[in-house]
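The chain that follows stands alone, in the form predicted on its own, written as structure tokens.
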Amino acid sequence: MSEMLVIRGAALRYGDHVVLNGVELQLARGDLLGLVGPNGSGKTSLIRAILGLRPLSAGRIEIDGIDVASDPRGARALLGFAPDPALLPGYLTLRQALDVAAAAREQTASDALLAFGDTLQLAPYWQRRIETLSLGTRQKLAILIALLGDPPLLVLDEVLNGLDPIAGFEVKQELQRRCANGTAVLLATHGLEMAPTLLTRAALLANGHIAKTWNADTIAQWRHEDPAAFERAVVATLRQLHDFRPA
């Protein structure tokens, strides 16, 4: 499979504070990679760098061969990202906000996307103002925004937070379906317990770099033999990093 996302030697610092220090990561079409790590490990900073919102101090990020630093608009056109639900415009209705996001990408919300919104039980809320909606309902809208136009790369930061059981199940099913059709998904998450049933690969970000990765064979083995093994492996790795200090 061709690589959809390539991160080479990504470094990011604010003055003397090192956030990322030589991150190396590749994501192929069809991958559903879980990016895990403790609070302050740099996951959100890495995602913002992928989106072209945080210039790297060193290194390179490419999306389908497009350098994010030299062509951020071209790179961003290939990815879908779920905005922070707290930052969605409260004065718009849910449907208006979706249409505005679609127009910004020179697209329209497809019938399939709206049907998935109904699957997420959004039908009663399309004409409700966002400021009146719960966190979980806003999160569902943010996920729909990420899926606009069926982008070949999805970069998602804790998008399962706040979802009810049905919505969480449907979102995970949708991500797996899209990966089966060639979409690459980078999912930053603290949800270690669900990893073996959802992910194809996983990477642990700690001390500003990728401290450990787990391949598809290992994830598949855990899925069938010991679903709790991934959580234990992450905790054991962090405990082995005796000099671990959140970035």
The other form holds:
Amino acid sequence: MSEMLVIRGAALRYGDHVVLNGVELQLARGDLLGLVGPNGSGKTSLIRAILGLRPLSAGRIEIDGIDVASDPRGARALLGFAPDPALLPGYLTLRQALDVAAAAREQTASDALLAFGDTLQLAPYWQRRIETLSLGTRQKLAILIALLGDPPLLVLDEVLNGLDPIAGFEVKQELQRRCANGTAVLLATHGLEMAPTLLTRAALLANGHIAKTWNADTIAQWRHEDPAAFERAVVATLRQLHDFRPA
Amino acid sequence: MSSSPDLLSQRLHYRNWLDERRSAPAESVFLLAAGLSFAAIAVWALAPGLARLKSVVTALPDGLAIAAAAVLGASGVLTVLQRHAQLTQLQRSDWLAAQPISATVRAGFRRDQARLRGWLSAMPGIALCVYVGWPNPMLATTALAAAAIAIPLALTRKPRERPYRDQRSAASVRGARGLGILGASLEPAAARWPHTARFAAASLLLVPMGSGPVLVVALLLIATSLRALIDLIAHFAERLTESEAWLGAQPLAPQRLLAAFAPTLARRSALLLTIPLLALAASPAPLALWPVAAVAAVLGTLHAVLLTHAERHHPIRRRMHGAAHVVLLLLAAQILPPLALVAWLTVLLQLWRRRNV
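So the form predicted on its own is up there; where is the form predicted in complex with its partner chain?
Complete assembly follows, chain above in first position.
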């Protein structure tokens, strides 16, 4: 499989404070990789670096061969990202915000995407202003924004938070469907319990680097034999890292 | 203890602020001293203006003066409506929304806050009427009566919830589509009217001795338009920053985002610049007013663009702040040399507290 996302020696610091220190990670087409880690371990900082919103102090990030640092717009055209629901513009309606985000990609929201929105039970909310919507409904919009234009790489940060059971189920199904069609997905999450049934790989970010990875075979084995094993493995690894320091 | 959790929360907020001030006594004393210095200078600078204004108002026809007083007195109405609607919206989903609090108690808090804001907004106008209208009590009575009737009336109006249509197509704002929706969604100037009106009323203090009604009206128009222009630019900078935050991960060139706002911004700026130019041309204003108007517009733009928008951009933050500080120092030094250092230190202190330098 060809690599969709390649992170080599990524380092990031805020002043004297080291957040990322030599992160190495690859994501192939069809991968659904779960990025897990304690609060403050640098997951969101790593995602912002992948998006080209936070310049690295060392290392390199490539999306389908495009260097994010030298061509951030070219790289962003290949990825879909779900913005933080709190940052969505409260003064626009849900439908308007979707159109604005589509225009930012020089596209329009496809019928298939709108239909998926209806599947997520957004039908009563299209013409409602975002400021009047619940966290879950805003999260659904953020997910639709990530899916605009069917990008080959999806970067998602805690997108399953706040979703109702039907929407959560549909989003997971959609992610798996897209992965089966060759989309690569990086999903930062604390939802360890659903990992074996959803992910194909997992990586633990702690102390500024990837402390451990679990491959597809291991995850598949847990899926069939012991779905709770992943959660135990993550907790055990974190407990071994006595010197864990929040970023 | 108050039975309103909103009120209690507000009191605790003030108490925490006071505690914070007490924990940094040197800084608090400096800020207080700086504030008092500025207030003293303001009174010193405005006193001749008030005397001039008194002569102008005395020369105005009674009907026009009373109408102006009524408008000033009722300026609190829009403030009340806006604050009431804002609090109603906030309380629908705030952290206390799920608590078993009586709806009457929460509504009472909303009304009290909106009423207070309305009176605070109307009082400067009323005070001005009392001062300039003396010994003719009609002006003050008109202003006070207008506020006393209008503010409670405004509170009887229930904020409306926007209706929604159950459809997923045809997203547009005033005919704009796509990125253009961002520009078309800029609030109209009327949304910030109470703020603008206060500024325009204060501009009356600049009216020269013996001016006729034409110049007074022209000056009001100029002040209102320039304030609305400054508000428009500040609002644009705010919206641009917000848009960058949620669209940051899209493959969007910065100039396309700017272009989304350009048509609305250009149209409204042109209108808000044409009004003062026409007013200046129609009035017997001295030529000196032209550069004053131009400097006010430039200062407003600098304030809005440099300090509101540019400070969010890390790589240029220090240079932008440096430039803004030099401009501020130069301007202050031209007018009040001894206060330049105090003004600069005050701004620096505030920025340092916000960890922006």
